[in-house]
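Next up: just one chain, as structure tokens, the form predicted on its own.
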Amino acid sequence: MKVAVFGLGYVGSVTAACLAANGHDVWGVDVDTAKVGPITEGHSPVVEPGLDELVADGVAAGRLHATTDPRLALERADVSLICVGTPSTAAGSTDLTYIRRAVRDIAEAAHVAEPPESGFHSIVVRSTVPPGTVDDVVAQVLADVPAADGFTFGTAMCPEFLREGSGLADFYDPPFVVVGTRNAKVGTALTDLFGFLGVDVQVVDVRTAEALKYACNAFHATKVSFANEMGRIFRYYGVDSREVMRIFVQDTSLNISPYYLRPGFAFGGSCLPKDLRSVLHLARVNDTDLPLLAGTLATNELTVRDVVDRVVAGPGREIALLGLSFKHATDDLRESPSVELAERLIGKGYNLRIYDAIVNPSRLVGANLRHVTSKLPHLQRVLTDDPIAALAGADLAIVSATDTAAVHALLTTPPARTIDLSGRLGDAVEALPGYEGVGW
């Protein structure tokens, strides 16, 4: 295929060269001769382990160039790969300049250029953009500019994974290929351009594309400022917290896994809290700042008031509240959220039936028992173990339950809204007119 590639900084020169070395014909554009100049003298124009080299067989081969017009890189071209800087603005939004300038100039190249021979041009963003932006701003380009004859685009998004030092292995072997578009024949001609990769193409919706790379830095730095803030605590206590994190990884089950790692309601039970709690107290007898985990409590705390907030801001009286124990298939009502959730909406007047298989008020002792009668003293008048009859009369129902039952129930008497703590009910409750997701 003939692909451009605008934009020739670290992101644009390592896939330029990358898809050279593995027989694509790849223009290079960039406005600055500074790096054009290099790359036509068969060297890069920044630093990374093996790209000079890379970029000296794909010159010598005739198959990677670069220039200042986008003209040349657009002629007879299947593709244009968008890699131009996204730096942040004074306040911190994403300046978008860059790419509306290299969108225009393909729409407007493509007067004069010749079109490829299928006529259809891929226009593909690989810089980390806002979600939406594909949508709203590409779109909005190319609507301002007249319609090339021969030329028609279809749009995506394919977010690239490369860490500066490492960026040709990463290239090679990434985590996954994504691909956000609604066009079928974007979708077919980034299979066909990533071919060589053998990693399976994930076309998915344009936002969700545009999202995940800003979900994966999100959480890399959250990452490195977990490990840094247990460094904070744990020294003084004479702790080497490097071996606590050595051991802390192998745990690919929770700690390093999918666990966890679902949108939904927010956490409660026995530990974490409890832990959490005790974590911030080390740090404040010890006079140290842990910043992070002080807000996982606040997060925590806005999840189950962003729910409230829904609650009252819709209408009805009548809740159905579909799953009580901070988790499914236990009876421990400790600091469940569900529990912290019927207790708000009591105080402020709704009238509530709670369903749970489990929970039995008779079968409670200890500090489960403790929990629940300061938070529900009245949870025996309100409780059943029959979801359908839960939901009768129901205006809304919110559900953290997942059984066989409460879906069944939903399905058979569903109520005029529903909003969804789990995530888990299945695609029948989620075409329920009514349905929302508490984070989707």
Ligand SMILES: NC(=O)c1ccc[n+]([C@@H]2O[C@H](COP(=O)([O-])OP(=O)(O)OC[C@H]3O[C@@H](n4cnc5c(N)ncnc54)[C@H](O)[C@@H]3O)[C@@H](O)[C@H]2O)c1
The other form holds:
Amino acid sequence: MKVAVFGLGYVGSVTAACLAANGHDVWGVDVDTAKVGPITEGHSPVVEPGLDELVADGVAAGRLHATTDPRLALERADVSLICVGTPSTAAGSTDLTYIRRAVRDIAEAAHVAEPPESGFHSIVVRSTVPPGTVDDVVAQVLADVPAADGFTFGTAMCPEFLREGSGLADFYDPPFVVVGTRNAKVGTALTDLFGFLGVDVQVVDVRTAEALKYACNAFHATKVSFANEMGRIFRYYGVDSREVMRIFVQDTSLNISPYYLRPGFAFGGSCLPKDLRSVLHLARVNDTDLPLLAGTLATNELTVRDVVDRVVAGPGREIALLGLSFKHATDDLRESPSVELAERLIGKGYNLRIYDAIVNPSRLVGANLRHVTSKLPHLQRVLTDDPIAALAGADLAIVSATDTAAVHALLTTPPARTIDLSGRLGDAVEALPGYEGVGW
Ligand SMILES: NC(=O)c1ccc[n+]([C@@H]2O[C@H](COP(=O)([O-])OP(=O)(O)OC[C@H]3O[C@@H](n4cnc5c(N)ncnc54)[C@H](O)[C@@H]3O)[C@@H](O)[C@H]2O)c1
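Condition change, the form predicted on its own to the form predicted in complex with this ligand:
Whole complex next, starting from this chain.
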């Protein structure tokens, strides 16, 4: 394929050289001659192990070119990959000036360049951009430039996951190749372009692809800070946290795994809140701060408050709460966020009927019973083991239960509004009128 790469910094120069090494005809474009010059002379414009050799090979083979002229790059090109910078503004927002400029350069160059034989050209953002950039910003720039004869554009987001210093190795071995587009032709073009990687190309919604890169980087940053907070607190207790974390990462079922990484409702139960409070107390007595861990308690509280606010903002006073324990298949109600939610809603004067498949007030004992008695003294009166009975006359259902009886009841007796806390209710429930996911 003929590929134009806009922006020849770390991402663009690695991308251009690797695609050229795999047989594509690549034209790199940069507004900065300090990037273009070295490539035309067969050198890498950035310091990246192995890149100098790859650029030299690509240029010698006649498959890698660099220019400041977008027209030369666009001439008969099938794909443009936009790899320009997206720096932070002083306020922390993403500066999309270079994205706009590159898209405009492409659209204007199409007026003077020969179109590809197919007449179709994919404009693909590889820079990291906020959700909505391709749909709103890129589309707006394309709408502002009059259409060019012979060129039809399709757009996509295809985030890049390489790290500086291991850019080539990461390019050839990405964790995934994700293309966000609603244009099937762009999906096919990128599947062909990256076919040599031997990785399945996942075609998803544009905004999913845009958000994914932020999710990855936010998670990586969180991991670093989590490990550092472990070190900061446990060193006061003579603990070598390198040893703790060496063993910690060996747990690939709960620690380093998909577990606990589904958006949904707040955490709770008899251990997580209690032990988190203990660690935060250790920090306080040592006059140190663990803002990441303190923040997890704060964000957990916001998750509950958000649901209360959404209920209050809507109509109706009759609520069916389907699911009470903090997770599936337990009757432990200690620090269950659903108990907390029920308590707040009852406190605000809502009428609740609560269904839980397992919780039976007459069988609760010990700390579990004490917790429920203090939080929900009238549980016996409002609890039922029949979800249809809970839903009868309800204006709103708040659902964390995912058992078949709960799903069946929602489908046969749908309330006007459903707030889904688990995201596991299935397509049929999600298609009900008045369905809302708690975070989707
Ligand atoms: N650096 C990384 O490790 C990395 C990894 C993954 C994703 N990203 C993302 O990729 C994007 C690029 O990052 P980078 O580190 O390669 O940036 P960079 O600053 O090294 O390079 C960007 C290049 O774009 C050029 N440019 C600006 N406007 C242009 C235009 N209209 N036409 C052509 N060239 C233009 C600049 O002159 C510059 O050379 C950013 O959004 C970044 O967040 C970076």
